[in-house]
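Only one chain is given next, in structure tokens, and it is the form predicted alone.
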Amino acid sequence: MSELLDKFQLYFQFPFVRYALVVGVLIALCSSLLGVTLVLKRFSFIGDGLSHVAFGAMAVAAVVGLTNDMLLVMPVTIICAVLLLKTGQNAKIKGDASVAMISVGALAIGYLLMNLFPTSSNISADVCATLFGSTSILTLTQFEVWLSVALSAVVVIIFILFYNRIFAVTFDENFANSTGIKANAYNLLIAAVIAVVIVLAMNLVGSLLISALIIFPALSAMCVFKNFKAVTICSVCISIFCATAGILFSIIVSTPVGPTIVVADIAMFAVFRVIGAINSKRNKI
């Protein structure tokens, strides 16, 4: 135990470890806040679709030679989030079909561009790192950390300020409209905020694993709690704990950061599933 503590003390002397933990916790916080809303509104796959869009935008940014790819990735992802929401409301193109169209198209275009205009000699490693996450979370610059802090603060402030409206839109859009709340406007706001969270999470878990960061904490909390506020708070706690544990474990054991965090989320879901089953049996008795 003392050896483990000494190893932690040694690693925390390095700025990149502290940066990774700060950004990881912030991303976990933001993704879990909106995860409950997405699961309840059956928008879970929007995270998958937008993450593939972000991958395609990153490929375009690399081909164009942008030093800061977020200048392209962020607006493109937000625009596609709005398009996904709009096309999902179209009777001719159902929501799941529009997600599949945009996500698969963006993924294919991104990979094609990376092969046609390679920016390095090892394309497979670049693609794998972008899709599943890599050590990029451990190579964050101070600017990227402060940018993540600023964007995370915006996400949290928006959620707190519009909590009641987001709650109303999540459960009953017709009721929200009848009370004067513009449901479509808040749906667009939710989609834009999710796009921001996904772009932030690209460095942490990669584009293919982002949905896990959004969905698993929410589903875990729903196994035990039934109140919206309680589920949201529990989801945040679970997400932060799993992100912290995953990052620390990956640093010590040298495992990929993204998959390690997702495995921690899966393990936590299994634990809460068991707790929920035990509670339901007690209530029946």
Second form
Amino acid sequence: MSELLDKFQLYFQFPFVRYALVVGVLIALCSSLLGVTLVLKRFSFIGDGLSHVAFGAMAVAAVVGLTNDMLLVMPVTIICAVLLLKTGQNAKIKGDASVAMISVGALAIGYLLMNLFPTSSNISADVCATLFGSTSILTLTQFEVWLSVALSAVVVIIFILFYNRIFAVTFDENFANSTGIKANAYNLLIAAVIAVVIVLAMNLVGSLLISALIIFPALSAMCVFKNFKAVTICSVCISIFCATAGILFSIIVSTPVGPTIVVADIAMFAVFRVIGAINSKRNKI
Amino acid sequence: MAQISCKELSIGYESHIVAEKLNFEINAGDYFAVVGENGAGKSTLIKTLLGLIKPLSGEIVFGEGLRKNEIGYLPQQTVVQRDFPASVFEVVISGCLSSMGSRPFYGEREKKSAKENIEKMGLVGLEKRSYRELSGGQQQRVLLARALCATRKLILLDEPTSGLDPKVTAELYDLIEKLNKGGTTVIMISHDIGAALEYANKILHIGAEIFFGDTSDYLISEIGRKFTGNGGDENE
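Structure of the form predicted together with its partner chain (previous: the form predicted alone):
Below, the chain from earlier opens the complete complex, with every other chain and molecule after it.
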């Protein structure tokens, strides 16, 4: 045990390890906050689609040679989020189909661009890093850390301030509209916040695995808890716990960070599922 | 001055008119039933009254101090709600949001109003239960309590009894009647023509022909006799 602690102590002397942990926890916090709303509104896949858009945008940024790719990736992702939600409402192409179109389209274009205009000699490693976030969490600059802190703060504040209205819009859009809450405006707000979260989360788990961060904690919490507040709080706790555990585990055993966190989330889901099943059986007796 | 009066109202969506030349008034204390065949425009009329879609022409005038967002709406249930993790109290209090302006959190007044309406709908003891675990009738009462949090003046019910068994249906109608007797105006959209004739004092029939007037006049009108299929003698 003391050997393990020594190992942690050694690792935590490096600033990049501390950065990774701080940013990891913040991302886990933000992504799980909106997960409940997304799952309930049947938007789970939008996270996935948007993350592919972010991948495409990142490829473009790399090709153009932007030093700070966030400047391009963030607005493009937000715009796509807004477009996806807009088309979802009065759709010629149904919501899920347009998400699928945009997501694979962005993926293809991104990879194509990276191959046509290679910026480094090892393209497949680059692609792999963007898709699975293998090392980017450990190579964060101080600026990126502060940016993540600021954006997470914004996400959390928005969520808390609008919590009651987000609940109303998620539960019943028609009723919310009839009482004068502009449901569409809140949908757009939710979309924009998701886009921000996704761009942040790309650093942690890479663009292919982001939806896992968003939906698993929410689904786990929904197995056990039965009111909105408890589900939200519980999913935040699960998400932070899994992210911390995943990062620490991957440091010791040197597994890739992103997939380790996701596996932790999956394990947690299994545990909560079992607890939920036991609870409902007990209630029936 | 009526609470809601519609003049030469045409409703529908951009491309096509669903119903036109609607003229009617809803007065305080009315029990107003909207009947008609499927596709006659009942749902479109609701959306127009709620301000979710704009009327194509004509006008809707709100009177007697009724503001547009003071209609308590009881919508039909959506798929999303069936597995939604929310407690009864959370759902009911969300009806209070309309009167809160830009305040982000609920205060004492909202909590009190939610408690009162939970009591009124006979839901005491269920506050912490999950909405998705309730029976259909209980769920409707929760949504009704939420509508009452939004307003005491006028409630708009969209097929309130669809999917409920006869006993629960009767209970719900009783509850609505009580609210109406207490001074709340009720607008009800219904397939259940029997109940509409029994409880409502005003009927709006929309479709190829339009009727608006007292329930007793509806029963002897030609259109009413055709629709109720009874020659106009008695209900049923």
